[in-house]
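Encoded as structure tokens, the following chain is the form predicted on its own, with no partner shown.
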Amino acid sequence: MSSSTVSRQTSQVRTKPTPGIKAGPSLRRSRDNVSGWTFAAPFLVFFLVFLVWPILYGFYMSLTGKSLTGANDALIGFSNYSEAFADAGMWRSLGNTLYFTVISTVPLVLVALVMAALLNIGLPAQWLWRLSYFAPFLLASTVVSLFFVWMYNPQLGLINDFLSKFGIPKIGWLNDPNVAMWSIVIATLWWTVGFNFLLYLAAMQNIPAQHYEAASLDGAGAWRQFFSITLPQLTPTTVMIVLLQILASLKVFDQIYQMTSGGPGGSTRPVVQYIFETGFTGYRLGYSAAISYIFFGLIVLVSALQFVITRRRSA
């Protein structure tokens, strides 16, 4: 055998891959995958059991005539949805919800902005102002509702007692259909504006001070700086606050149910309460599920619209 043949065979033997070298990274990746799925398994179980399954089963229920009495569990197709779209009570409660969303979102955004701007100018004892603004948000809805029910009492409430000193007649804050929703909005404003206030304050304090210094050198006053620097810099925060507030207002239930129970005459009943009463008072679980999915579609539509607007602004 020639020396060239021997050297060629030797090189082939040396360059032949060792099985252990290939198996090492593959085995390591396999172990990493197993470890990852092990850590994710508890969350996935809860996600499937408490989110995915209820959504799927709820949609299936909306296609049946299921009742709390156990009668008529058979599939009836989209009959519940057809009935819901022709239900005047559902449309009225949905209108009340949209009305509450509109008249509550605007002041909850504007008042929070004003509160944050006033505190951002450097008031003394800022910790006290922050605490006083945010503290109501920590209260339970039951506490807030009982507090305002007492304040709104037509005969003994502090608000009517104060107004009577100026010769203003007593107002049925929670008994007048024209005033009841606004009364709930005032209570909601006092209760939840602190959260939006903190978001605005944090955003304002993150604006570089150099912007204001340069504007001052150019002769811009406080108002010009606010409208030309502060507000444009707060645009992403404002979009986020508006979205969160709209979603929260669309799901309103607690304070309305505790303060007026949807009255007077159904003038404040939100769609969530209508779903609750249809399912657990009227015993029609399938029909209430159909209404809830119609309402769910509305929330998804609002969220998608906001996402499109936000994406265009950032583009």
The other form holds:
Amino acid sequence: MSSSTVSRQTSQVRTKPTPGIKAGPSLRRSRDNVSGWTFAAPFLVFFLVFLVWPILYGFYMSLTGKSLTGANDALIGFSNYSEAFADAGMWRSLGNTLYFTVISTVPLVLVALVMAALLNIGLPAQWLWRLSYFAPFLLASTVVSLFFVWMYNPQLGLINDFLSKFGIPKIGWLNDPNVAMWSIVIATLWWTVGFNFLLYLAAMQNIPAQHYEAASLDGAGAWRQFFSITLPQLTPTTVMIVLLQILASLKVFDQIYQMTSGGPGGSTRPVVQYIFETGFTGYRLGYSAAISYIFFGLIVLVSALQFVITRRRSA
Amino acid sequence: MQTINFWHLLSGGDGVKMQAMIANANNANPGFKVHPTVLAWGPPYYTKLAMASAGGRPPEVAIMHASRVPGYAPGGLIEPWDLGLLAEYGITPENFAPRIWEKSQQNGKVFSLALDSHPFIMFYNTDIAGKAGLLESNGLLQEVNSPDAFKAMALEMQKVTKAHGLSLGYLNLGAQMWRLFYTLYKQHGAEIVLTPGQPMQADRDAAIESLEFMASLFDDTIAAKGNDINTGIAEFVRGDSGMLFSGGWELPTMKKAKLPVDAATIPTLFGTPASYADSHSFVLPRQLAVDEEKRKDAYKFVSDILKGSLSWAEAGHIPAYQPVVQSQAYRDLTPQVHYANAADIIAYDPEAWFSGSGSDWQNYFAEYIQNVLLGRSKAKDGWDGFVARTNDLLSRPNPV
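Same protein, different form: I have the form predicted on its own, so give me the form predicted together with the partner chain.
The complete assembly is shown below, putting the previous chain first.
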């Protein structure tokens, strides 16, 4: 049922770009549309007060020595930035964030694809699979972190207890600097893969059945169909999922703060936590604003990339 | 009736005790009602208290660790206590032990009034120590005064428990590593001096010797290689070890478990008696506009709490208010009275805007020292890394 409505909607979308309708938006833009602005006003107020103003004020703060204690908030130019570029702590946490982004994005996309493909084969009780894959996504990060902190506990945890039945020595899941980030990725994968899975599943169910019929008439097997029809048809979805996932992973904070608070030995501290520590527990608001602007620049870069790629696709 | 807002960070058994003390003060003073707000220990508490004070509308009175005051007083986030007014409510400098009174001051003004000192101490299981033949005729644990003698004692206890001699959980908790390290370091008679703009001054040999001794304890015989704080305590409560290094505030846990437990300060292994401790202290956050009536009520409230701090001692803390410590009721409290001497040998954190209980600096310590304790890196490399990290902090602009 749901899949057919989705495909009807997309076919409408596909017929949209005709010359007649294309002129519409520009006409509407040029008119002084009072009711349009009125409808947009509530959003605009929030947009200005809670996004534009903080962005501008944050940038101003990054040029001052502002402290949480209220001391020395004079303008000091770009010296916060030059300090940040020489700050090993910032580079290390930025490196941790990038590392997390790389090692989390790949499984979060691939596992979601495999899960969606398996379900799309036509397993019975589809709703049950969909529900159980998506359900963890609905949990709060605190709940997920608690689950995993207990399961990862080196002495009493479920996972080490299970492994010990096979004679595998205890692993310090969250205590070993070489393992901790991977443990967090596993928890994150379990927690958020359902969202990507749902996007993939919806896209797969949109691929017209005729393609597969034609291919099987030509003698293509299931694998051939997957690689030559399903995957190419999913490319726009994949691009979107990858970019959304990169942006989500770059912003990682909650589960790391709750599971390791950046440890052991700072090996999992993401840049967002470094910003928080510098500004709030370390009082240096101006300096932490500067670091957050450097990070902001990175995110803008990724978003711009996303914009360019998606535009090229839709053009 | 005035409402006095009071913020603190005491949870668990401490929180229950504090709540009872507040209720007593409220009952005794019909003129005001103290309304407590409890926030999570560590960074969540201190960030909120700092922001509330910076904004000028903080609670009338709050609790801080004495070790965090150097990060608050110079920036004007808290206001000094008026000794004249305090004297009206019966609180005078003579009521406090010298070390604690000295700590309450910054630049000659009293910014924090200590409720207690809460040292890092040694609990021991009297059954296990007795079976190992380590108790004196008065029932107390034998005194040891060298690292080797201490390890030999722990090994004797291990023979009884068949598990470990000593418990100390530290994984991912800088505070735990720091508490033992700083106790042992100060036992060398050494100091750490932190001056912004200058490199940290410390005795490297003493630090490395302390760290090597700590690492040698975690050999899976004397103590388990890697426990976190809770599994360390659980091990001791189960009877799988004879001794536990821990904050005195864990005493209610031991009592609840009906463990045959006694306590002492951590043995003096390197010559000079010293015991890491901090104090829960009352502070007056800076008000935009001071309400004199409320402030007087706050003084009255604090003086009542100090005078009634015997019940605070039941939670394992050493009261700072000397008339309580000298009372017969306190002398009858065991094992509290067996480690009450800690108040005379306490070592507070070295002073800087970034040091103290629950500070990021303790986390930085963990970043370099955890691997030393786990046997993954050498004590000297860990220490040098921590010193470099601290020097980096000292070289940055001072935000207070």
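Here the structure is a predicted model, which means the values were calculated and not measured. Residue numbers count along the first chain shown, from 1. In this text, the rigid core denotes the largest set of C-alpha atoms whose superposition between the two forms falls within 1.5 Å.
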| property | result |
| --- | --- |
| Rigid core superposition, Ala40 Cα moves 2 angstroms or more between these two forms | yes |
| Large Cα shift (2 Å or above) at Phe307 between these two forms, core-fitted | yes |
